[in-house]
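What follows is one chain in structure tokens, specifically the form predicted alone.
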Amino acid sequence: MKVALIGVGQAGGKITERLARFDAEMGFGAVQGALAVNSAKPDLRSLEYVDTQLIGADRVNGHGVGGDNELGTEVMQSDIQQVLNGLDGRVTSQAEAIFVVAGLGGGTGSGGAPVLVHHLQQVYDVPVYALGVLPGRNEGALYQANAGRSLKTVVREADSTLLVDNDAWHEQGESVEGAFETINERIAQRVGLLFASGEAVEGVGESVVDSSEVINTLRAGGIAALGYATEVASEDSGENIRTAMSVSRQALLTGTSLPDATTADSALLVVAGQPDRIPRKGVERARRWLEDETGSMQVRGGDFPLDSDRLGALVLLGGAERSDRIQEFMERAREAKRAQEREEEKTDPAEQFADDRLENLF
């Protein structure tokens, strides 16, 4: 599948960065272009496999928006005609879709993301989707009201959004900023595998997977999640079939970007490893078995070829907003929206001294 990345904001580019360079390392050839907007400039020198563009100079000078998603949507709307210039070339005709990559909880990518999607939708007439990522449930107020707003206004606008749940592909006991770099690494490798689906590298598969596939899968819109799992794969593809089935159930049972996202509208498996030893049969077996668990009968499947000695699972969700996760960040997202208005509604203590229902005494 052949994609543009487009990541904005701190979070945003990062990932788009690991995602470029897991593809280029892989020598899958999937990533046609990538560009990372930031408001903040610090945030930009980093990137090594991206091509980079600042927004905002003029209203924060290279300094972030500070977590501001107003602000943030403000400056991309200023900046929007700079940006799309800047994707001359990086959106090139063989790209099947697009995807603008964001924090979900921060300022300008949680702001500056639904525009981007928006103008991009007007501009080009491929697939516009959206990779979020939202803040885990101990990252305070102001990110969880971001990224429900955020979260709300970009799945109306983009295609469909894939959702990635801070708490779900990082290890307990971890610190902050080492359960951040393995949360962006697993991105990288899970949904760097989705877009190399069709793009074999070695070998050939029976019933290989394309990126028409893909899109079909999303084409239900609204929420999407993505699940992976691997087990060590024997030698006779015969001794796999159980093998396929457990790395699918694990895909979707324990590994999903979206926590307890098992109802879908649509769903992809994708079963990677060496050809000879993925099991026909537990293909076949796997995506059943998903059918009955998604409750969908738009269930495609197939296989990567991959030179591995693990066998490996892909379980692409498409239509799964109706998961209780969804629901539980929503309602977060509300009750952080409520505290922060209450907070601004309390009276400046200096105030009360300016009250005229009490009079001076002279």
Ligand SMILES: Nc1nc2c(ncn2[C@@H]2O[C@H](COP(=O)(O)OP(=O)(O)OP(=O)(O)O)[C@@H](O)[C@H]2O)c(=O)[nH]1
Second form
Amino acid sequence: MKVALIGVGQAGGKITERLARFDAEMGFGAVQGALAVNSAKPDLRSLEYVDTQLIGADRVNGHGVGGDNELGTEVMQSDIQQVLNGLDGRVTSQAEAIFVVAGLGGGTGSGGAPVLVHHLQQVYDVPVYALGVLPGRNEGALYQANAGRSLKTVVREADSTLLVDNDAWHEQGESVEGAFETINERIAQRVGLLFASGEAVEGVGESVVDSSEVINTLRAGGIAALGYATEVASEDSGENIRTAMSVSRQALLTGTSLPDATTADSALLVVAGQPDRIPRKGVERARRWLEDETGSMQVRGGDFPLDSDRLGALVLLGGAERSDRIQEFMERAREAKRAQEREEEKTDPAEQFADDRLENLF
Ligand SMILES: Nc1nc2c(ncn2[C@@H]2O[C@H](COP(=O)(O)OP(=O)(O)OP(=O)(O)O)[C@@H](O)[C@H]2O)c(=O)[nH]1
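For comparison with the form predicted alone, would you give the structure of this protein in the form predicted in complex with this ligand?
Next comes the full complex, this chain leading.
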């Protein structure tokens, strides 16, 4: 799937950079253009694989918005024309989707990403998705409140919001900085593989996934999640059937970007590995297992050739908002927001952006 990427804020920019780099290093060619937008100048300086754009210079003088997500919304709104102009020529006619990438807990990305998604929807015909990072449980109340507000709005604006929980994809006991590195790397590999698996590959069998299958899986809207797991492949085809099942189970049950997201409106299973080691029977068996497990009748399956001695399963879930983690997160975000309001004695103007799909969670 050919994509254009726009990272907003620090996390958004770093993850976009990782995705662009991974795509270039693997030679996939799925990333058609990548731009990082930020109100903090120093965050943009370290980026090499993406173009950069500073916003809000007249308001914050290149220093960022310091976790104020209403200010993040305002600076994106004021400079939206400049950002859209900056995309001219970067979102080529080949792009099949646009991904806006942001950490939802900060200020610039949290406040700016929903505004940007809204405007991109007016300009481009292709689906506009959000790739949002949810603050981990140990991140402070401000992050939780910001992310609650941002998530509510971005889910309403985007065709689908792929969520990565900062608690999901790192090792126990890592420092926060170390954990970010690991998480960003894993996002790049997994989301990068998803983009690439939606690319037509010449000379490979009929069950290769194409971009319409990714787009149709995400058509459910709401929240999406991505799972991934790998195991060493075998010379023995019977063994590889078992491995395909086993990695698919792990990808869904222990490897998703949103722990507990197991029910979904739709799903896509991609089994990646050396073509002669990918067992068609195993892929079909795992696909049917995924139907039962997610409770969805819309489960697509396919394979993706990858030069690796492992078999990997990538599971994309569409319409996965009925997860315990989301319920728990929304409860914390709500509580953090109430505490913030008590302190500031003011109501939140973003309240009006209630999203139907999430309304019952607030
Ligand atoms: N996965 C991941 N999360 C990050 C990273 N950097 C920050 N975050 C998370 O993103 C949220 C903060 O967002 P940032 O992107 O740092 O903030 P910003 O959008 O630049 O906004 P301001 O700094 O307020 O201008 C918090 O929940 C952090 O834990 C990163 O490199 N990777």
